[in-house]
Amino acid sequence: MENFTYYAPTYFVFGKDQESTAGTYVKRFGGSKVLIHYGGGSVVRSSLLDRVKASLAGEGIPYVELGGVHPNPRSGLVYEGIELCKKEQIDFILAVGGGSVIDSSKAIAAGSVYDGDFWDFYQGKPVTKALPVGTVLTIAAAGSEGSPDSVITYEDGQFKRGASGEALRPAFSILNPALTQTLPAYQSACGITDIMAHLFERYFTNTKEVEVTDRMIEGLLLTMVHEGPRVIADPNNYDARANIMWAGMMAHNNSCGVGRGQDWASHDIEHELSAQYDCAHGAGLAVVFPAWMEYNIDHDVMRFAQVATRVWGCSMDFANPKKTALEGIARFRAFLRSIGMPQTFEELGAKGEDIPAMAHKAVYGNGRSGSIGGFVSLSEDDVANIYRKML
């Protein structure tokens, strides 16, 4: 295990009906002027916008609004939002939505209280000072409810990049898991997938002895296995919808990922699919994530065996373990298929004689360097061959 510091203060509220409590946690961390940063439709059709509004007044904190964020949230509203906080002088942002929304929210206190171009944060500048940001949470995926990562689209040339700092991490996250009930179920897959992603992402390293996080990792993965099918059979499944909830959480505050080199490649190949493309993330990574593995798995062939029999159920054949990691990653497709994942680039949208342009972009563009990826390094070709396994 490698040396490391963690500190993860987000105060988490936890339950049914707890978004009424927002306004107590806004005045509790020092908000006293609110932007309260959304997406639309079901927000406002649920009345959850005007509970939280509600809450607000209750403490007698006034806000401003700003809706409008679409998945893979972009680089125009991050700018408007910015421009909102600086006129109005806010001094507290409150995301009700999901990781989109939290993700924009992040990139606008990252913003407001800088001199640049907020961009600078995500060719690699590190974020050292925000506005605070609270997050009332609607969907169980991205997780960014508790870690101090954001993602954003970038309009002119369609990067999608991220951003990384302890000062992005929310003050507080409401987390009511009867909120996600209504999600329709590709929804709900899509997030389950992305938490999966999550937990994979650090769990395929080259750090020996981290027993630990690997258990906390197979722990968490066959909680989604277990919870996924659970919420798409039925929606209205609380307590399955609670422990995705968590688990979402759990997956990338970093407490999984402690002591251990992580790899992240599988998000920058799918980064550029649904920049292209505007899928939905979670799809893009099921028709990523098992090509990756595919590739990469002479890389370590025992430790994808190990995920093959701890989570997927599969025996160990000693005499050929790359037998067992290939069994491995074909359950992991059955399963993502199971709860109504995508396979293929076809059915993203995605067009094969886009994969060379897609490659270059992933390991050059917006300054990188031409490799991605901590587990292995990836080059152009190696992205490119990737994208094609997914034809």
Given for the second form:
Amino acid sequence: MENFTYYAPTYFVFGKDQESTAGTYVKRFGGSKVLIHYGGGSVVRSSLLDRVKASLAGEGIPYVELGGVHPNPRSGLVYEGIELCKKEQIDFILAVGGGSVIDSSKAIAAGSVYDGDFWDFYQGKPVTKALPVGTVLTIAAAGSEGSPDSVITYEDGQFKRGASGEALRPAFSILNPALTQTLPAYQSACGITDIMAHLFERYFTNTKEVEVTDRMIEGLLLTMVHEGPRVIADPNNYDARANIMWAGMMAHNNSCGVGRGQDWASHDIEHELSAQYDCAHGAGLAVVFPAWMEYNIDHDVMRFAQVATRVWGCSMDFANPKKTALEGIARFRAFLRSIGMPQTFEELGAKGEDIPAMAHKAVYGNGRSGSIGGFVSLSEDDVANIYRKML
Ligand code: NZQ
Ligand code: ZN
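Now that you have shown the form predicted alone, what about the form predicted in complex with 5,6-dihydroxy-NADP?
Following is the full complex, with the preceding chain placed first.
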């Protein structure tokens, strides 16, 4: 295991009706004037927004609102939010929604206390200072409710990139699994896929002797394999929703990723797809990840065989471990298909003729140096080959 430091100070409030405590926690974490940030309307339709506003009003906390966050959030609304925060002297941002809303809130939080262009943070500058952000989560997926990351698409060039920094970890996150019961099955499945992808990005490592995090990841993957289909079959299954919601947080607050190298090429490869075609991030990952696995299987066949036996229930073929490894990937594909996820470029609305440009952008765009991936380092040609496997 490698040396590490780990500090994840988000205060979690989990369970039914907990959104009514939003005002209490804003006050506890020092908010005196709040920006409530939300998306395209699901929180209005479910009246969640009204309940959150009532909670703030109950604590006597004034607020302004900014809705309209698009899935795969855009830079334009971030600039608008930064202006608004400065003008209104906002000192706390409350994100009510999914990963896109939380990421947009984090970008506004960092940009509001920075003299330069907020996009600097999405070109590699670490975020060391930001307004505090609280979240009321409505979808188990991105893990942004506990992560120090934010992903934004810069509209001039459609660059989808991440920023990071401990200052971006939410001060508190309210997780009520019942709020996710209104999700369409497709969005639930996208979330399940993203959560599993966050686990695989950490699982595929070159670091040896990482039994504790290997076993944590496998446990969370097994949970997703068990609970995912239950949620798709019955969207109102509170207990399955609850297990998935906590797994989604655990998958990405990096408790499973400390002390080990990680990969993240599949995310970079996917981000080009959701930037270009505006597909859902989880759906893009469902197409990318199995292709990435097949392409890189020979790098460490035993690691692929390990997950095949421990998570996908394959029996180990000691004479031919690659056969076991491939069987595991096939079972992963079948699982994704069973929850309604796409498997090809065509199903995503992506076009083969765009592959060379996307592969170039994935490894060189926005200041990148010509390769991506920590487990296997991929060149522009490798990335193009992986895209071609998805046709
Ligand atoms: O906008 P509204 O109307 O709220 O609708 C949303 C949106 O259309 C809808 N939705 C959310 N909760 C709902 C609901 N509909 C009904 N009932 C509910 N309870 O679902 C759609 C998707 O929402 P979004 O926030 O985009 O989903 P998700 O949480 O998957 O976030 C995706 C974004 O997070 C980024 C992705 O790249 C993508 O841009 N990621 C962020 C990460 C991070 N910050 O750490 C890591 C991830 O790897 C990921 O890259
Ligand atoms: Zn993701």
